[in-house]
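The chain below stands alone and is given in structure tokens; this is the form predicted on its own.
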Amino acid sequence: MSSRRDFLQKLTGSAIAFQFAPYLTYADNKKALQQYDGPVLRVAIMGLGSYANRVAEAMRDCKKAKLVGVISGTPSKIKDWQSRFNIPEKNCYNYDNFDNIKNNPDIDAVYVITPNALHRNQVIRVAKAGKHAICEKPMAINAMEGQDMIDACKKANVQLLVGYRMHFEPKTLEIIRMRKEGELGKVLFFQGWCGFTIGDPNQWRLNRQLSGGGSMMDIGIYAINGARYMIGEDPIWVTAIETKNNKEKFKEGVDETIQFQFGFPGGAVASCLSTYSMNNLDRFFVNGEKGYAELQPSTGYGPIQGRTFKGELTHPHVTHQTVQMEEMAAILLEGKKPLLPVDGEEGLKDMKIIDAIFLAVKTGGKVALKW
């Protein structure tokens, strides 16, 4: 793995560099960052499992955004965080108190990283807190909760982002500039595989009342933002069908695996699957009238993989979480304007599409989309 060091070296001599300077943090000049001395966004993180760990070691490198607060229904997780990450006793606090972060000046935005089903709730008090909600994907379990999260960040004038850390990625956005440039041509086709298989069957993400689903929840929501920004478009159309071979790990309401298309306004069409019993299911393939791109892996920790019909894509990788908040940071803090958006209304359309495809599978027919 390339230091971060030697990223930023990379990086800001490279083609995409020059495309996206408006864009990426990582993109800008490497002393221009060492010398940051600009306003920094003060994060508290609430739920402290696996990805939140990935997130809060991320930030280590953040010049922008730095960990310094914790929410948790386990205390021992609380002072095992307060240890590793010098985090002090008045910015700690659990799911009962946590509404009195709103007397809290040290503490500028929460970043939501629970079970699906919870992150209504959570968000919606963190707005009336007065703190901008970061809330991790799916944002919600289906789209009238999202607008109601959306309803309520905009009441409390406070912003909404969804940790869509994709948006971010070297190799996914210079697929993008070859798209929106014209060099792939017309964009016919979008196939989308994500997938593998899950483990332990007593785990939350397969527990419909707080994952809202099965591998759709989890994994599957790649492919459908995926096939958004790669064809540069919201779909029109859906057609999906569920296969579940195991209905003892799998309940009512669990998906296992569900392969769903689309259909596009320009004319293309996408091909999806997502799974939680199949392995080494991690690829995005966009083809055009000019030339085609691939990711595999696309959309997992990294490092990303990518070449087009104009060779690899060699972009350096840095961790994603890191460049996430990174650029959450200057999003919230100046305004700025990313390639691909991240707040709440783009976590809106992939629930309106998730809905879509659940109730394809339900009636076995084509469900329009309108937006």
The other form holds:
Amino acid sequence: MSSRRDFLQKLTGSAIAFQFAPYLTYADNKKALQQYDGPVLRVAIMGLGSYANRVAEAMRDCKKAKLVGVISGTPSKIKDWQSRFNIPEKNCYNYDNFDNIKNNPDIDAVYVITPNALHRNQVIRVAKAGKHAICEKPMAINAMEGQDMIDACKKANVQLLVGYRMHFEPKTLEIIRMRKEGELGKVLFFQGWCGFTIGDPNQWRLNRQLSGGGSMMDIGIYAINGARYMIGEDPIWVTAIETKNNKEKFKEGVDETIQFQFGFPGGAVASCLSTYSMNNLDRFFVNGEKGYAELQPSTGYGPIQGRTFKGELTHPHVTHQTVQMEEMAAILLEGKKPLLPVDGEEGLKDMKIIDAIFLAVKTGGKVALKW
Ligand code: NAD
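Could you please show the structure of the form predicted in complex with nicotinamide-adenine-dinucleotide (NAD), as a counterpart to the form predicted on its own just displayed?
Expanding to the full complex; the earlier chain stays at the top.
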């Protein structure tokens, strides 16, 4: 890691003139940005696809995190990213040689943004290279893999974070504050709908070898994670039913639509839907004894919109990935504790629940979860 001052000396004037994003933690983002002189997390992104592009563009507005390297199997993409983000040749790697990143003192962390089934081995290699790993959700394709990743990062004495961008979203955090401070009363019900109609049948998301599943791995995980942070507990049982209308597109092991239910230790229940065959499903609803809160859209890139029994939520829209990377830099560099965890253990909980959902679909029964 380098100081901000060292870092700025290496930047061109135009790169310094990055714009400001509204930021939850800082009342005056502009002032904070101008005054910031602390350490900067230097990040290499692995997998230069659609979401990686979004993250990289959002990172232009970060002050604590900076994109400095890339790992890709496509030389033309590397060239493109080098010119767009001013990335030096010495920080460019491919999937064969990225273990050499261990000899590169100018990279602190690698953000893995590749198909789900590749995360495990890639994160383990990043850990062995002595770099912190940030991994996209789902962290892996099952809990056993997630545990392997946690173990490898612990062994290498590096941190593992999972790209849960909603954990830093202001309206989401406001509802959690209300729940924690008792404004909603005892929360007894959560409803989460997550879905969209997926296009191209040949994409990796519909290839079990690369995705590990279907809509559940990709989008249903938001309802799982949301149920946990909105209720503030981890479920102790799961039931689930799968509906498959298009067996050609959604082959064996690739779920199209799953309805699933959770029971929580405090008596709350959750009812959720994950689908790749319906649009307009991006809604969270949480009901307590004193009042309700809802978000719709609840997990899209924003603006997130929400209201509670007290009225509209008016927190400003933030670029999720900018705030996420600022906060992750603070976690990795300053030991900051986020309000909602984004570590490997958090990712692993969702993987254990996904394993339980798939088991419930298979058996048709109620699956108990032990923590
Ligand atoms: P994408 O298809 O756009 O990009 C995937 C990248 O991985 C491509 O650049 C591709 O070339 C590369 N890749 C490397 N090895 C590959 C292989 N063997 N097969 C196929 N591609 C390979 O996908 P994406 O939408 O960027 O998703 C990547 C990851 O990011 C997934 O885990 C996904 O769940 C996650 N994601 C998270 C969010 C979020 O909001 N947090 C949003 C979208 C995607």
